[in-house]
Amino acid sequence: MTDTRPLDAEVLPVGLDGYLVRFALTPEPAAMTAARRFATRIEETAPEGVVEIAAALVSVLVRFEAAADRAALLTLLQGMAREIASGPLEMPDPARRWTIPVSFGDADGPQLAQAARAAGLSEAAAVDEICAADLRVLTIGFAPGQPYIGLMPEHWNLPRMSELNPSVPAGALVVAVRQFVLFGAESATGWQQVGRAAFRTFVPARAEPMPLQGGDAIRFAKASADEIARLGDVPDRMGGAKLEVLR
């Protein structure tokens, strides 16, 4: 995911102990790349006094100790944000890659056919394209551990549905606006359900309750409905997901 267009970066005060570094007001691909790149850099080399870094789709919240040098931190954040916004924009190399089994279509993906049709693909071609895509966790939000994963090619820029689906199950893989969300619990959604995984993004009793991290690479692997049902019975609720450490 590369974009050479320049962006405007803003660094805005948030209360007494934070700055919001914002690259856009809407989820534009270039801004999402910039936000992920900024978050990765500041996580790897956190300035003195920073106590929290929280990335969203097109912005990053940076909180700091009361004793921190606020003016110096502002200058540092502004310089870093402008450098990243000037481009060219490329996603940072991932440190980790997950492969997550998913059952597509039928009862596990009741809206695969309509999503594929809207993307101009057959169901089989849509699944192949999803599983071949080099995706990233763009941010985690809305619910504990819940990832927003992208980006798919432009023909997957599907709108949200005009009416809410009142309930999709835990593990539902839903798609809209070139992104996927993998639900950790039953939920209402305006996105289209194309598959289902046994992987649970948030399990409080697990040694690592929320295993996914922003910037993680994601690959979806086609699995049968029976396999997903079997993986769902494994106590760790990892659903057959495999983690590869890249660096």
Second form
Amino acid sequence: MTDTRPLDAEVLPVGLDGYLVRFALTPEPAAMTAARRFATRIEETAPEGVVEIAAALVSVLVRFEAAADRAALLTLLQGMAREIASGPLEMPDPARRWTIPVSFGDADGPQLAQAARAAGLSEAAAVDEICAADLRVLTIGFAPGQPYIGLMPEHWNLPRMSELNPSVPAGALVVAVRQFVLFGAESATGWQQVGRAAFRTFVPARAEPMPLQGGDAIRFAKASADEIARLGDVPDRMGGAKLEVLR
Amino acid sequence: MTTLTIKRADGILTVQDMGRPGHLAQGLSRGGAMDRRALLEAAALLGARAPLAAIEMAGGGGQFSFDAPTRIALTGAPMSATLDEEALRWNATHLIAPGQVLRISGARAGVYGYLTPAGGIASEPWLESRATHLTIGIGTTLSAGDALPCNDDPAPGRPAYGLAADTRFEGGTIRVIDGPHTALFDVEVLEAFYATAFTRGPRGNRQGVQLAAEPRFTTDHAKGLASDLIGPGDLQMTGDGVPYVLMAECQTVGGYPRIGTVLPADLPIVAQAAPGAILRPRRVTLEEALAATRTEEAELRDLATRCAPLVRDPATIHDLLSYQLVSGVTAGDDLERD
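Condition change, the form predicted on its own to the form predicted in complex with the partner chain:
Below, the chain from earlier opens the complete complex, with every other chain and molecule after it.
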């Protein structure tokens, strides 16, 4: 890790039925890794009385039933948080991996050239790096099923644009601050659109309306604009995305 | 199956139940009724063991009819209601015969009224809930001509019940506990916040309700804050220091700092505060809040004990002989029995 500052893990009450385990106030990479490690650990531990676990970028919410032993749960969470904050801070092995076809550049990625330049790369090299990156769903939010995916190497720490992209389409793959968002619906954004997928992250009528889960590994696979257009016609709107279960 | 027909929709009418908990990790907020207590009251009045799917009516009511005898409960913001031409009491149950027209008009106080058929609305569930979630396109507002399937009334002969009117429709004190961001605000800002009588602002919907006041409540730590999990009741400060109370359809993550969280028990007061109503936040400790809180199941049991049979003057019942006066009477303890 480039960030070697010790993490300060806090466990704070949220409402009447939750604890927030927070590894930082700001989106620091080490804290993102810790939050993901913590979420994986607590999901596997499944402490008694816990009814919901949800991870944001640098924090994890643990909700419990009213009858749960708050004090015992607090002690457990504090211990686990301290242990994880002390390292090693590597992303946990993923349980599942998605391979998602994406068409890069041109009309499907109007800001690919600009983003590649900012990362110090040619367009081709930028696409190669994106498709080779070991990425994870860091969190899901702002819309059902919509993932924040990261982290790209440090030279992808691109700032958000000062001018908003007034409208990117559903399926737009946008990049900033070493992360991608795969938009579920047409949206305005300050991030740069480098590609487009036919995979839809939220389809209410689908058997799995929101198929992505926090911690899922993501690999983007380069596809042509024609392929993405064709995959967009398949009614399940999975856009050719393939899921492997790894453990 | 009984059909409820919307003959006219004047307000924003949606089907609501207690929502879809448990999907925060996938970016889906719980949603459901804005005034959850109103659904508990309806269940208690109707003798149901659990809250039923109902029609939530915001800003106006409408005209409704059923094709089979069905009791209904009218709860939440008190509205004017008539059956054919007869005025109906709010916070009570009434038997509706096929062909009769139930007319509900604007709220006398509060914002959200609820019409609950005794069998519950039986529209197609999505993720185990029938709640319309407008923000994400699940369900839609109801309009004239819509027909909703309902489960048949399990006990149309059960007598009518009423509950004493509640006081949550005119604003008031809302208890607030500290949250994970409270410490980001200076002590002076916190003191000023809790000394302020807010007006329910003009902006408000199923996602959030604006609290208006002269002072602003900012923190220097707002910039660069990582987005975090948020939920109903959270008091979120927008960039210019104007607080919003997050409500049923709020997003699941947000980047604004939150000064605290309104207790679930007081959230119906926020939901039912019409623009202009005064809301006074009062800071309570987590221990105080826990001591004052009971589960919704316990609240339903308590409400059930407070329901009283509606006493009607037989002289005002124009077709007394058509009423079935004996069968269907219960001891009033249906909820305790298995």
